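A lone chain, given as structure tokens: the form predicted on its own.
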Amino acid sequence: MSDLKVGEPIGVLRHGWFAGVDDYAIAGGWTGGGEALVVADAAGGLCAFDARNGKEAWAKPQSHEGGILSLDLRPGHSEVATAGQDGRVVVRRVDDGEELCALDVGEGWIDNVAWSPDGKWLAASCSKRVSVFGSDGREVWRSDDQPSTISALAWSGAGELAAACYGRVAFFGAAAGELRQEFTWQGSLVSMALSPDGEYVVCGSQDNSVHFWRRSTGQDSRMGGYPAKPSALAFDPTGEYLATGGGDTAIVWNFSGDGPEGTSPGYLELHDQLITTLAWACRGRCLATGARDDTVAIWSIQRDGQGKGIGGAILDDIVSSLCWRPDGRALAALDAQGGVTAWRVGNK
């Protein structure tokens, strides 16, 4: 894509709209019906953009003091939760940005926030502890200190919450916070993804490997050889394929049948710097990758995990996040300069 001009998409990506926020665009997400895109920035601002034309619907430039670290939209509701450096979680209405509640989680940065799939529970992590709140903003339970700062949260269905930290992944019951299962491994776990059926828990490690466990048997495996720590991980909607970063090549593992052990993964080679973000479309085997070289690529993944490039574009700066609209007909990309680009997605 070296001959491309910034902002000129190719292949399945078609011109859409461009907008911007005040600082590094940290995270974003589409509403359930795809009517709006909500974007958080590193200065603590939060904005919503009309999905049709990119016009700013509302902006809250000081939603958090110091900066926003995580964002998640509540499934089935027009609400968004943000977590920041000010020790708060703020829940706002997406339609107009009105603050519905602000939750004081702890004295320190709130690194992760995540709604349960049914929208009933809201989880947040502050340093070594996890807190879970009800939809009314009331704290339901708070965990004891974990072995180290929690690096990632993920829900396994509506009834269980997983938390990863140094040397451990723990699964807690959603309603009471009881410890249901744990997996230990001597290493720093920097990222986590759960398969849609809840069978696999996969973590990227500080030692440049991907480690995973089968929950039904407790069996663990390791996939090494990455040139950098795999901070980007994503299962496709079927749970058959896992895409991993950890270098300038995206590696796709097949988790169907007996799993990836002893098999050869697919290698997606296009970027020339570290991959920063991965996102699967809601249907079909279509994967979007973004990297530190400012490029976005769209891949059609074959049965064996290999991929064919079917679209791409160049942004103004490092790609920080990619978000597919729920209907799969649009893709948004955020960058380090605060750029927000949305493309229409068609057939090649």
The other form holds:
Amino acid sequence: MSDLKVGEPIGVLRHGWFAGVDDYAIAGGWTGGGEALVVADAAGGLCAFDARNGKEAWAKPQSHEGGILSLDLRPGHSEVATAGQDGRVVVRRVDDGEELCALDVGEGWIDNVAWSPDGKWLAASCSKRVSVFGSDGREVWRSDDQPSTISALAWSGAGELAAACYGRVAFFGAAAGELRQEFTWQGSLVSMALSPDGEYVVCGSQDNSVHFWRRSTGQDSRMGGYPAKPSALAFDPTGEYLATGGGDTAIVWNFSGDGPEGTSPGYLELHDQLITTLAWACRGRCLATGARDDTVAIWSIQRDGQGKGIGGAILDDIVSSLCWRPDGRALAALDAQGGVTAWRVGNK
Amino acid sequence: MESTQPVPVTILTGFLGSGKTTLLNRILSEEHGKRIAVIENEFGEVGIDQALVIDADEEIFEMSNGCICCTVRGDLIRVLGNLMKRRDKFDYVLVETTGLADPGPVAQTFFMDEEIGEEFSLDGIVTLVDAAHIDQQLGRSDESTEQVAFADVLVLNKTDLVEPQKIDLLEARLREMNRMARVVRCEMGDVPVETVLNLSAFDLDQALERRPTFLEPEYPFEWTGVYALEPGRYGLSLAEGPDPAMSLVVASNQGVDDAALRDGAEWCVRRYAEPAVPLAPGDAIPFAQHVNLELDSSGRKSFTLEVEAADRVGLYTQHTAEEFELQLIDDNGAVVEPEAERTWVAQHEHDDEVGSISIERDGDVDPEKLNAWLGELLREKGVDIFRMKGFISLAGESDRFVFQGVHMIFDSQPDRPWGAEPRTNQLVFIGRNLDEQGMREGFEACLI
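Let's see the other form, the form predicted in complex with the partner chain, since the form predicted on its own is already up.
In what comes next, the whole complex appears, and the chain from above leads the way.
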């Protein structure tokens, strides 16, 4: 794919539309039906774009004073939650951007926000605490202080919430917040992914490794040798493959059978700077990777975890996030200049 | 693709009450054209305006391997990680740590975290020292000692609250501990902004551009007296002292503030490098010349000093005025008191655990031996070595080699060609309980 040019997607990526937000595009997400793409920027603005043509449906500049840190679309509802440096979580209707509720979570940055897969609970973390809210916006429970600022949240099914930080991963019951399981490890866990079946919890660590635990046995393993911290991690929808960043090369581990220990992973080499984001399409073992070198690559992952490049594009700046439309027929890429690029994906 | 320069970051450390917030506010008000982001770990003594201020609780992340040089500051990674997404909104970052902060993890964050290292460059560590209290603090806390050891600039603040002689002694003590740092004296945090910002102290590309050495000068004189003199003939009278002779340089037009004294001192260092002219009692002392006063006869001796126009005269003497009961006497036989005095004496009485070792040797070094020696030194003593800098003449290389490091993190690269310049080596280490003799011998063995 050495024939990449700025603005000219190749392979399975086909021209879609281009739009922009006012600042570094931090995070985005499609509505469940793929009608709209919602994008948050570092200055605190939130925008929704029509999936068909990229027309701005609405914009809410200054939605969070100081900037937005996290965004999540509510499963089964046309709603989006954003969290910001202003200590608030705001839930808006995607159709028109109207604010449905604003939650004062705490003093300080709200680093993470995540809806449970059934859309019933909304979790948010502020400094060392995590809070879970019901759909009416009332706080249902709040955790004790964790050992350090919470770096990642993830739901395991609808019933449990995992929170990662320096030194541990903790699982809490969704409804009451009781501590159900914890794994400790002396290292700063900077990212987290749970396998779809709930068995594996995988974290990227500041010491340039990936650490994971089996929840049924507590057995843990560490995969080292990364040149940088793996801040992007993603399981494919089947849970067989885990793609990891942590360098210029994306590494794909095979988690099927007895797990990845002792196996050799797939190495996806194309980017020449650190990988910033990874996203699997809903089917077909198709992985998108984005990097600090402004490039986006689409890979078809083979059984052995090795990948074949099947598409790519160059943006104007660092790729900050990649979001597949739920049907896997379109991919949106966000960049550090606020560019929002959507491609159709397919062979025709 | 991004080709922008990394954003410089200055770290301000110092005990609570040392005046960090005052200095911070001064920087912000003077640099009003610049967009500055401030990361604070403690609520300041006074408020800060004109800047994006982010409060963050100090979080120290140690790694499972137990390596102290892998210890980083999680709060900085998080806040800087977010700031870099808005990097077009500011030009400079100031990090104000608590008085109890260990500067090591703060500095290491910029080398151990790939992304932070790409977007930000550590410009320098500025440590504020409360002249009235640091003496006790140094004895009592590791943190204040390490803050001194890590510093690129030591701002000796609140000097108005302490007797000048005590400050001289304090400065000497600090310089023994950290010979790489520049010492600046001030009251109320009032230092020129250019002495604390844009130092490029960790940047090997610029390592030796401003100054030819990593060492702050060691002065060959111990005392300076500044006298405001009318035209006339004066006598410089000295009693018997510990030595049979004493070197001296007389400077004309000498200012009395800290900066003027330092400028004068640097100028005098160059005069002192010239051969001394011997003077017998009764001789006239020329200005701007290195002279050596012969003092081996008994009783008081007097030399003459002719002042043609009203002048502020600086005497830079090899020993302190006290040791020879030095006096300046006017035509009428009256003793003239100095307008300002400064002692430059190096003090060894404190015997601090933390100190500087500098190795300066001519000649070429065997690269393999050097690697083996440095590797072993860092493995065994890296925990105790806070900072190191130096340049090396590697055998067979036409370029000078520069290095710098923090604990076991070591960074080196070829510098400019030696050209006609004599090939020489300078290594400076600041650390705790370093074996000076062993290190000298170790380096010596690397020479060809």
